[in-house]
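Take a look at this single chain in structure tokens; it is the form predicted on its own.
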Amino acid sequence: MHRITVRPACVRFTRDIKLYGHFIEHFHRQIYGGIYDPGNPLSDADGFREDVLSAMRQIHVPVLRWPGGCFVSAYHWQKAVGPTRTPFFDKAWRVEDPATFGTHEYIKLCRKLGCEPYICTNAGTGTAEEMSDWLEYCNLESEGEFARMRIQNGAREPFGVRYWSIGNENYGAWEIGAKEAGEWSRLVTESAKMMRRVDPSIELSAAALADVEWNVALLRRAGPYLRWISIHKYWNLMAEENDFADYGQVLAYTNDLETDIMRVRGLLTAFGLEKRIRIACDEWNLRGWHHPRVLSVEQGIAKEEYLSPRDLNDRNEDYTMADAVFSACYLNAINRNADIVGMACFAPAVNTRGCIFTWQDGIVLRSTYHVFDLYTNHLGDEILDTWETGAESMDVTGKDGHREQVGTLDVLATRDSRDGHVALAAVNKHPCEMQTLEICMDSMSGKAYRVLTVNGDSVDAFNDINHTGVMLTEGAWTMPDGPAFAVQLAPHSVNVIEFET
């Protein structure tokens, strides 16, 4: 039996709320026809879908990264501000962008959500000067050409954007304006230098990956200017083939949740920067986006080859309890590393592989949405010290055919710094067997608990238009029968065990 001993008085560290952030890009229906849909009866006067805004507020989105993604590496922000917008051909995704959603609309969206904006700049075809000009536009009161341009465009007060990222995945051959390690470190340094002279209060990140050569060059030169280092991770990569890993194969990925984090942590520690620079996992999802023959050398010619296949991203039946279980395990992992991971952005928030799906007459809340609902509304911000014994494992086969052992339960203990209430996240990864978790917590003796669960009737349960297969349910309050008591966890379930204060 898996037994966890929780020490509510022993706090390891406090996690940053930005771990539950999201990302939105100018790709397919994420923005146009997604969260931004002027003319739809469900949209407000500014063109934003009110049902989407309500759903995002429910999960307390703390930070929203924009505009890309690969899109940003050929994006020139001035085309999408002011009364006259210039539609342009997006060379990343090979479609025309009408430029009706730009900086002002994004800031308005963030204000409607009550979240922090996080702007990713063009470090592909852009320059250090263009990046700093964008910052001038957003943050300076009235000095200079670009602050006055913002005022002329109707925003008297500065936007006050605190978080900025230099570049997206500029280490990758697929990215427009890809760079070598030394070239990248110099561009980041010069861009950061100019941006911080515009506004020294900003917090800068730069595109990185779990690679020694890339990060050593970046940290040696640009380290003094940075407060974040950005890493991306998708496990089930499907750019060319929309080949979904099944439940068992997804479980194998849960052995790889912390690999990149630990490698980057080690590099930051080696440089003595672990107290000053934090990790931003600012693009993550189990499933990579499907966009065949567009980021590859061989391009699709007919739109049926490269454009229409993107609709496959929005098949709701593909987002099952596998996605929910994996996402919960990843959120547990970054909470356990919250001393150095300070931000994470689920990619994306809306449509594609997102947790919210839009259609003309409403929305669908996919399985992953309910995980965010559970975690943001019921877990605490303090990560507690625990001792676990009796952990069990099971055999699974990865997508590459490799057999490996995976832990059956994934448990995280938290406490809320505001009212002291304790809550445990407990994921039962087993596809078909109930698991027993024994909880030992002397100081909580005499306090009732309840179990909140995200689950469906099978590992393949999903939500769709007029179909609800995955939901969040709340159990009744129960008195434990002693300082050590057992909780039964249903198969393929995500749970929070919440104690009364």
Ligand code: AHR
The other form holds:
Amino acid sequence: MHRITVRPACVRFTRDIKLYGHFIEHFHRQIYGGIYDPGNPLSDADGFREDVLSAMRQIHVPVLRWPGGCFVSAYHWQKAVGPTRTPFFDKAWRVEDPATFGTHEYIKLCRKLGCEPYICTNAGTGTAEEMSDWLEYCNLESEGEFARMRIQNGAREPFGVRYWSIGNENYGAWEIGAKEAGEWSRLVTESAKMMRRVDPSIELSAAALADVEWNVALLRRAGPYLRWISIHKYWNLMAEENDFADYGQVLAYTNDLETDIMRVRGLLTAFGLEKRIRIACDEWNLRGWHHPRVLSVEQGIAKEEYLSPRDLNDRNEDYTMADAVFSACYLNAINRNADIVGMACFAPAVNTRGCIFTWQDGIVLRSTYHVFDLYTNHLGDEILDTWETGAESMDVTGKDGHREQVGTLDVLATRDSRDGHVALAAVNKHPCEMQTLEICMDSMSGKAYRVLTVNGDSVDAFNDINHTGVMLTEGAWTMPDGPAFAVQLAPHSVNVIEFET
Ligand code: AHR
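Next up, the form predicted in complex with the ligand in place of the form predicted on its own?
Whole complex next, starting from this chain.
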């Protein structure tokens, strides 16, 4: 039997709440027709969908990254500020952007959500000057033309944007304005230099990946200016083919949750920067987005080739307990690395592969939404030291046909620094078998516990308009029958076992 020994007094470290961040891009229906839907009766006076705002507040979104993503690498922020907006052609996604959602609307959204803004700048076609001008616009009180422009555009007070990233995936051939490692480190250095002369209080990140050459060049020259290094990860890549990995294939991906983090951690440590620079996993999702014939050399000609297929991202039946189980395992993994991973942004928050789907008359909370609801409302901020024995595994076959062993349970122990209550996240990955977890915690005997569970009646359970297949349910408070007790975990379930304070 899988046994975990928990010692509430042994706190490894405290996680940053920004691990539960989100990302929103000018892509398909994430913004226009998604969270920003002026004219919809469900939207407020500023055009934001109040049902979406309410759902995002429930999961306490701590940070929201914007405006991209690939979109940002040809984005010029000045086109979307001020009383007259000029629609522009978005060369990343080959659509016209109405420019009605820009910096002011984004900041207003973050204020409504009570979250930190996190702006990703254009390091594709953009320059150090354009990036630092954007920072002047947002953060300077009234000095210079850009701060004055902001005031003229209706915002007397600076926006105070603390988090900024230089570029998005500029290492990738698919990215507009892609760079070689050497030119990237110089551009980041010169951009960071200018930005920090505008506002030295900002925390800067730069686009990176788990690649030695890229990161050595970046860190050697730009390291002194950075507080973060950004990496992205999608496992089930579907840009060209909307080919979903099934539950068993998704389980194989759970053996690859920390690979990139460990590689970047190793490099930061080699540079002696592991106490100064943290990792921002600022785009992650089990499911890569579907957008055929646009990130490739061959572009689609007819809209049916490259535009209409994007609607396939909106099929709610595709987001099942596989997505919930995987996402919970990934959140466990970044909590276990919270000494160096300080931010993670689910990509995206709304529509596409997001946790919230919008339609004309309402929203659908997909399976992943309930995992964020469970984790942000019931897990603690302190990550506890634990000892596990008797772990069991199962045989799975990955999407590429390889067979491997995967652990059946993924467990994380936390403690709330405010009131000391202990809560364990426990994911039963097995598709059809109940798993027993024996919990040993001598210092908590006499405290009642309850099990909160995100689950459905099968691995393929999903939520849709007028269909509820996945829910968060609360178990009854129970007194353990001693310092060691067993909890039964349902197949394909995400659970939090929380103890009374
Ligand atoms: O598939 C969407 C893209 O994924 C984002 O725009 C980019 O940042 C990442 O490659």
